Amino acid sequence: MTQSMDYVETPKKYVSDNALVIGGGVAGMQAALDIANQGYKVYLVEKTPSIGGRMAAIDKTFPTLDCSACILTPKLSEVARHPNIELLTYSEVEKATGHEGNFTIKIRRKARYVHEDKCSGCGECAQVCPVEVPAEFEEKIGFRKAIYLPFPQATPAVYTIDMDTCINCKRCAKTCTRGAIDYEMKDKVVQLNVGAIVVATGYKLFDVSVYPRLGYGRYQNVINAMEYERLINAAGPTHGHLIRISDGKTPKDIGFIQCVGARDVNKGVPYCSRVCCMYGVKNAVMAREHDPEAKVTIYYADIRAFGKGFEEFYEMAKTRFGVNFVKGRVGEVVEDSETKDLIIEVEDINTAQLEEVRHDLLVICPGLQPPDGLETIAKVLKLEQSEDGYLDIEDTFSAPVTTTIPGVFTCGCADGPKDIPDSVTAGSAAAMRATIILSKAGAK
């Protein structure tokens, strides 16, 4: 292992001119270029082997419904060609100490047994690898190799060895050429004095089995939005061709069921997600977009577009793309043991109609939740939480990306659920209020 620099104390007036940006999503990104095009040095730690975040994997964006990848490659290309910006992909941050303008940071950059300097993502090594294991960046729908890149435009492009799947049989080793792969690579400490951070974490979808009524994990075509997500991208594991996953078949009714695990007291998220309404608006227009004979179905509780041209999206579904939407919340689904439909029970509240719906899948819209590891986050750096588990900001008006910690920023997810424009929008207020700190670097 590696030996970490031992902490040297500076003085207090001392102010760093560089920027740690945790977290490699659209959110994190944007903030790290907007630091880093003032000039300024900026190192961006994401715990994944490439950035991207969420983004990378749908395939269109509301409300627009623009192509997302065609959005976020020029920013992946972007940052990983400025010069003022170092990525430490597959990197978490360990300790931090000091305050603002001079913090002293340590990060673990975790080994991928492949040299990031040699690697030339030619993918040889993917090739004659004997192992397959279910695809994390594929919701586990397809499959990827024990040594792997995570998606196509993967930034950095560089393979990493999965030691947990490895056989060691190190037939990457012997193909190849450039001598980039090395079974012996420790984890590695460095150290970082930066003078303003900014926290863009993002978030994770609500563990929907929570909710057994609803069937999923139980049955096979009852999916959620993610899942749905890779099925109809060009890039996904099916080649965007939405089938069942029972066998196969182009469905002909889907079914959208809105806010599930958003809104609910007895699940510990009283909150509304804000996203969740257009995401599943946005889902239901493209299965309509993929099959115009497909019938389509969305049940909510209540429909919020409250964003620019999210209402007039939420009218062009149900008039142009004939998206029916049914008010009423989902009691219960059970699966037709011959044919694999899913017969679910909904109350019709403007009917007020107990009603018995048939359909061949069945998309569950999950509410958003901090990510996983936010708290070790916050510990590190000593930040403040909500009772919903985000992180705390100084005020929601006056101060949205300042935190309890002086010099610490936040943007993207990490203090609530946001959109992609409103995450964005974020990242460059978190960026602007940092660059405030460094621009006081050699200031006497």
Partner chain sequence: MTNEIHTPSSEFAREVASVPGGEAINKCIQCGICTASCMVARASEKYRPRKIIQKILIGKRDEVLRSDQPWFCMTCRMCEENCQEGVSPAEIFHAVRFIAAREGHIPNVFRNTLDTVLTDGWLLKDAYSDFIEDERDDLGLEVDLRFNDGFVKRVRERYFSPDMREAEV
Second form
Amino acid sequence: MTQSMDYVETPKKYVSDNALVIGGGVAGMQAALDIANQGYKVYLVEKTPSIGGRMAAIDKTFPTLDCSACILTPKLSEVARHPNIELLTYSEVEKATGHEGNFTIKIRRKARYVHEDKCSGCGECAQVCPVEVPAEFEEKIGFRKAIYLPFPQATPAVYTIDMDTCINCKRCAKTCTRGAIDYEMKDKVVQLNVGAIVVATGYKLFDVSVYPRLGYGRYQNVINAMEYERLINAAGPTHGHLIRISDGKTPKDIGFIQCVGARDVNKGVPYCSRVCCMYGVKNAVMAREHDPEAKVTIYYADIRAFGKGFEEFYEMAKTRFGVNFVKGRVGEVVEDSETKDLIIEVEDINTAQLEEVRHDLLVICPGLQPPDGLETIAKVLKLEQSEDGYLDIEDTFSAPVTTTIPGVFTCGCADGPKDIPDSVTAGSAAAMRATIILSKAGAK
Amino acid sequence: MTNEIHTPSSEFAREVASVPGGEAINKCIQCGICTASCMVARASEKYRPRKIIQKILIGKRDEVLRSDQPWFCMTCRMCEENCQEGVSPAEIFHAVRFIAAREGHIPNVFRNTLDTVLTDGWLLKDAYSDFIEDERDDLGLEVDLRFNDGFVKRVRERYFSPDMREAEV
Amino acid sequence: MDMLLYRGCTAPVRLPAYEAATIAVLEKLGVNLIEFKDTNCCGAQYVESLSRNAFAAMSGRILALAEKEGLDILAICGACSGSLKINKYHLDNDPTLRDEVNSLLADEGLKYTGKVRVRHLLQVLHEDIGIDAVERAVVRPYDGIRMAAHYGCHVTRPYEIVQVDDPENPTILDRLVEAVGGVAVDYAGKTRCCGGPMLAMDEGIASAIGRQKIQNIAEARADGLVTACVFCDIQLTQVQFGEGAIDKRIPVITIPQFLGPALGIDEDVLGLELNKITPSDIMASLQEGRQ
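Can you give me the structure for the form predicted in complex with the partner chain, which would complement the form predicted on its own we have just seen?
Below, the chain from earlier opens the complete complex, with every other chain and molecule after it.
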């Protein structure tokens, strides 16, 4: 179905050889680098103050147990240094018209109240800022100031003021030796002309507080996988010490609950989220790594270890790392009001025993969801979404990174859950598709 | 429990799936969340909803129909609420009860209570003593409960054979 | 607003106070309950398990009788409410079943076409009257008495059919408790079954289930337990007597009996002295009347 955005059958004129990549996570960065390395200019738009996406927050990746930030940060530098990539962080796509080869895009550059060309990222401003609020990057377990960098390797290394929490004391401006802070800054709308667009908007985790029976949001020692990543991360709020939220003690008996917010017809997510089995196993392995004395159990319906090295990783989790695998979905979680321990009810179907098991920390591994704002992007670009909210693609077999609008491509989790290698692969594929169009711009 | 070798068959599951309430049985992936949600399972060593469904899925027709297990379900629907595949063990056990009842396997308490209801029109005619009548009177409530006992005679005639099996309509 | 009060089999005999309190409280709040004559058992559990057609006929007749009167039905028992609603759903969606039942009803000149609604007491309080209206009608609020709410399985599930409250996180009873000056207490296993339906097959299991619930409520330090179903109320009272029961009994009280005194209704009318575990401690929490 070839339809241009303004629904007028204009002859395809390949006018621009610039590309727009929406989303600065690993897939978007890969796409941007691959396009830029062929000599084309790329505008990389990211709605948060820094590129990096989820990988910046994750501790280790599966199945290799590589340090996520260590793989990511070289890419952050490469993107930042690349002469052909223009980073538009803290920005959002507001309007789009045109067609493949000639899109006109309006981008809103949100006011950071800090000049990008003046800030050196020295951090003196944050040191004097009196306001401390829960940090989104730390999953609200750690804190940041009202003027902040989301994480130390934030790219660009430019501070941002969160005006909702800023009290206007102006200490930061007084401290800054470069005059980078400007409270009068306004949002700026810029217009770009591009030939191809790559959507790489990532994902969010399913909000498991909609399962009252599991106690997330009510019981302090029930956390989700992303909160767990921050707790075990050496750069995280507890410097990598896994602790119970209720009392700061080291947990000795940890349970991981799989298939929550995925494969559930009652909660509108009948699909399998692809990565949770593996990231759950990875998390359990990490728990044993952190504390070989801790008892670690995973409660699952199936272990979907479909990729290269995945089955071996699963075996290793059982044998080398001693993770306990229980086949049975958890029915209910109850809190011991004194110790804040959790008691779960589960049937181990291999033994047909109904068990009440006490854990001192429970980690729920939620399924992936389309991110907030994908609906808006889809509307702006007139992209079709499938029933599950992800971007619809042109054809599963012959055009798996092409959306329903010619000239607009998708990679990473924008069209469905994926792990890091698959996201990066899709990023390169989308880059290729995009540059086919961009290469026509010279030939008119 | 005999040590006979059982030849698996999907016949019984198909039969259950054709009875109202049993439709979703083939969606069961045997994850055990139903048993983990079941208060009867917690209070009783022998009752395991997942196992009953497993027996249906592999075709142990006789064992399931003769068992009193499907009659232990309280229809509290916690299993139904929690089942992620859209299966309702509560509804499946009702379907099994219909099949079992048609073949004469009905626990006595059900048979007897049904008999009472279809005779009196309601459950507690015998229990409605003078003492309780007085209590009602003191509360300003109607003493003559006026339950209809004629309709249930037609229900009995139409839907049940003499030994309380459901008759073919 | 007029409604037909469907008592069911058990309420009139084993819990008449619930019936009386419902009538008094709803009258105070503007709902007039009309006696529903000539009814029959709704068919819950027993008929339900043995014949789908007979179950639909038993409940169907009640629905058709109400249709003849042109009034909606108020059910105070969870099992009755569940039966009537589920059968209404099937009768509305299955023409073959509807024709079958109507052929039986025709002998009495009755017909089911689906005109009337079935409402459970909690729906009437929440949707038709409104919790704000209940709060406004309070003349003697409680002074922070801690009440645990037990909703009942057949009242809240299956949600698609009964549509009373969120079955995983119900709040109507809790909000009513707060509206009259109580403190709603959360406890483990709040949405679990009371065990009542199990009495038929195995009393031991039924008691174990009920006692677990009482145990959880006791651990949450509740002063009382408020109910919205006849069976639940009887069961949760009964398990507190006899072997295995906890030492300090927790008074079990139906929601209209709890709301009544706060609305200025006399305790005699509400049948409070008939409650097997005296709610006197709860009543002691009532503050002085206000104008």
